[in-house]
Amino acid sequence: MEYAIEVFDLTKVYRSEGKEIKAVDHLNLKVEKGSIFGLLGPNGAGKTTFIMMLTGLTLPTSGSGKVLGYDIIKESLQIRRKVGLLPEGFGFYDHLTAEENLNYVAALNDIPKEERRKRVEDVLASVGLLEVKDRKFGGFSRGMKQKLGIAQALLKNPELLLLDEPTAGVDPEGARAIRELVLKLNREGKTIVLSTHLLFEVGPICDSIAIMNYGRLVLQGKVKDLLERLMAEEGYRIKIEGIGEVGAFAEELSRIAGVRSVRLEGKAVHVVAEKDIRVEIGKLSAKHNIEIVTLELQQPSLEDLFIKYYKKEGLSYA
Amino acid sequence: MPSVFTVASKEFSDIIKSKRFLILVTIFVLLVIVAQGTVYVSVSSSTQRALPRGFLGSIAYSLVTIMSYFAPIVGLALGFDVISGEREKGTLKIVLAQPIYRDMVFNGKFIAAFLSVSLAVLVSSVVNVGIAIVALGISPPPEDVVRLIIFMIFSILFAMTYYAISAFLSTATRRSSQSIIVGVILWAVFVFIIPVIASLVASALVPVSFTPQNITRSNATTFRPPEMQQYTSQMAARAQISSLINSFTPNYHFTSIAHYVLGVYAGAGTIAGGRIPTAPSSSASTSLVMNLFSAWPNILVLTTLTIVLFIASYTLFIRQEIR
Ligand SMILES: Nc1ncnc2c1ncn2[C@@H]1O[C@H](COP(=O)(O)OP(=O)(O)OP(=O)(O)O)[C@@H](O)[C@H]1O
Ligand SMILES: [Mg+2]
């Protein structure tokens, strides 16, 4: 397996009025090639350091780490020159246009003169702002900032993009067309690492994720793996809906072996069991002539997931 | 690679283009206006009177008085944002993420700043002589064009070791509105308290017995009883404490690197902090090696200083948190 991203032990230690902040703690951290990689977290939880530290623009307190191949601190010219960041917090000159502002990026890319304009417009275009090229930054709404942003990783051509909060402050359409244009980006081979704390701007779109806290990791995986592994914890939620009598059928399906609970709610029955016994309801419901109208395994959703480990740290989720 | 070049491109059309930049360069071209127009009523108005010391001795005084305000602001107007600013915009993260090192951002900012001081120096210049010539109507000899060039790079100089300090005050405060007001508040401290201070610990190091009454210049130096020496040598070491506790001051050393290469006392430093008793003509008459070998360790200090502040905001700079 190839990875964009490899560290290990990665720390960084923020001295401030003599105390110290382990924003990074100890952190093992893999990202395959070609992935879309979620980095969650609540606020103060490291997302950003990690990041900053991928790009050179901070220095580990210790630890290493690879990006593309590339030595974090001794090679982050290299690795600046493949990756595209979207720093958080970021602006550009206000006094400037989107195109002047992206010109001086592209400049600073060593991107040839006659190449520049193309550039430029072709990244405009892809995240939406070619109309308003000659508009100055300064007038432009949060959401056009941050899409502006994101035009100025692209410029390079990255193989690996980190967006920290791309959606920040973006309006939920905002927030679906760049969910859409990351979609896009990643079928065209490109590796991207998003961070935010609200899982449901990123979540579905990611094929993996990590969820940090306190700088430590509190669970990695991929999210296929991860809901499997809830579902195994939390148990497989089964929905059954039925025309019959019910009362007598769950009573016996409570009998059944691997079976945790079963609820009456209407006409529905809720079965909580250790695996998936959808055949054995099948044959059950025959038995006492139930026609099944539904009969679904629950998924349990990223949400789900994302509440019961930040609940297992005593954390609230915004 | 981009060069630091690809930076200070950048940024030296962003300052020029700036308000900031064209307005302090109108105030201080139509300050040089008035500056001239008084000269030139007060020649038209005594027209048998000869101009007191040809060309330089007419513009020299408003243009080292004008030069001695208008470089340290500039430096500072330049200067006071230049890191804070951008840590606070948040660019400084754009650029940053970019495949340059961090020193490139620092030395193209440095060179941007440069070129800009210099253009204004020499605009301002140029207006001034322009106007003199114009207006008095007499062309400067090669030698005073000579002298003048000087002037010019050691006001250049004198504005980049402003913009040096507040350069360093940006990078280190974080804030541009601290930045800013600790400048201001050292200018002040340099232009204005110093030179009191300097006055008041002379005046009570050295007390004076005897105050010389209707001696002008010209019956000084003819006739001195020993009143009369003892008065001078008084004043003369009230001088030299005075320049010692001056010498602390940036815009001491350019008054005096002013003095020696345009023969002229003026400008912040010295109006305040008393005069030194010697025909100012002096200076004008040796010959211009002599007067910048005069002036050298005013030269020495002023470029130190620049030079240090500028590796000390490097220093800085390179090894801070971006945020
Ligand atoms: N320059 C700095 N000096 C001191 N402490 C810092 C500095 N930068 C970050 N920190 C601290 O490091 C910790 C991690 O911050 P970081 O910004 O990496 O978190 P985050 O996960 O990105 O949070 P958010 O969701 O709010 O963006 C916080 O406690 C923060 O206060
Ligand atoms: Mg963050």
Ligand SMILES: Nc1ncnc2c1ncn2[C@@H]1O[C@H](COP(=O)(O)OP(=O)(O)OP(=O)(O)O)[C@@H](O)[C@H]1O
Given for the second form:
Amino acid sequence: MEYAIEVFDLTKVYRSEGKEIKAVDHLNLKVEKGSIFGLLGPNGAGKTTFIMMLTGLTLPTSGSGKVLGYDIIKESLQIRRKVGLLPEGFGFYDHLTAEENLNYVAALNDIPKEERRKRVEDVLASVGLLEVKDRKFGGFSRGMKQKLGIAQALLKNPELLLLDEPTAGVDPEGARAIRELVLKLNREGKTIVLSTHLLFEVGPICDSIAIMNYGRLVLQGKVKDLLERLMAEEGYRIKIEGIGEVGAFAEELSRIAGVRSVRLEGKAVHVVAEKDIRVEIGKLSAKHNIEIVTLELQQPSLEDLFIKYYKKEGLSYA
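Show the form predicted on its own, please, the one above being the form predicted together with this ligand.
Only one chain is given; partner chains and other molecules are left out.
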């Protein structure tokens, strides 16, 4: 397994007026190359500080880490050459056009003058802003501004993109466009880290997630594995709709080993069990001459996962 990011006991302590604030507290996590990784948590959880340490913008107090194989302390310059960063509130000049703003950023990044025009046009096309390249930034919508921020992060053709709050303040249509853009960039081979407190905006497109609060990791893993674990913990919820005498059928269902509860709702039977018992349900329905119309294992959603761990940790989200 290849990792784009690996950090070990990464810690950042700020000292102010004799007090210590642990912005990041012994963080251990890995981000697989080629994945979309969601770094989730409320404002003040330590997400931005973590990103700053990954890119050498601030030094860790202790711990270590690697980005694309480079040490975050000793080789931060090499990291910045290969990583595209969208910081929260990236500043462009309102009186300059989209193209002029990107030309300026390209110059700051030492992109040769003869390459700049093509590189700028390529990234504008990639984010869907080529047709408005001559429009002044001050006239852009919030969603267009965020897209231009992603465009500047793409100027170096990075292997890894770190996007801090990419959908903050963006209307639903703009947020959807940014999600589609992230998926497109990922299909092109880029590893993408989405740092956000807007969990439901980007959560569904992530392969893996980590939830942070007060600088600590609350939960991390592949979304698929976390949802399966939640189903095992909370119970497998199965909905059965059938034609026939469902009362006796439901009563016998409740006696199957591992069944936690059985609830009748009209002609529908709702079962919660410790395992997937759809095979047993099929056999029992034949015994009771029940014609099964629906036999559905109801998968938990990412929202169910978030709610469980938010409540567990007492998290509060905007």
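Numbering follows the first chain given and starts at 1. Treat the numbers as computed from the prediction; the structure is a model and nothing was measured. Between two forms, the rigid core is defined as the largest C-alpha subset superposing within 1.5 Å.
In the core-superposed comparison between these two forms, Ser141 has its Cα shifted by at least 2 Å.
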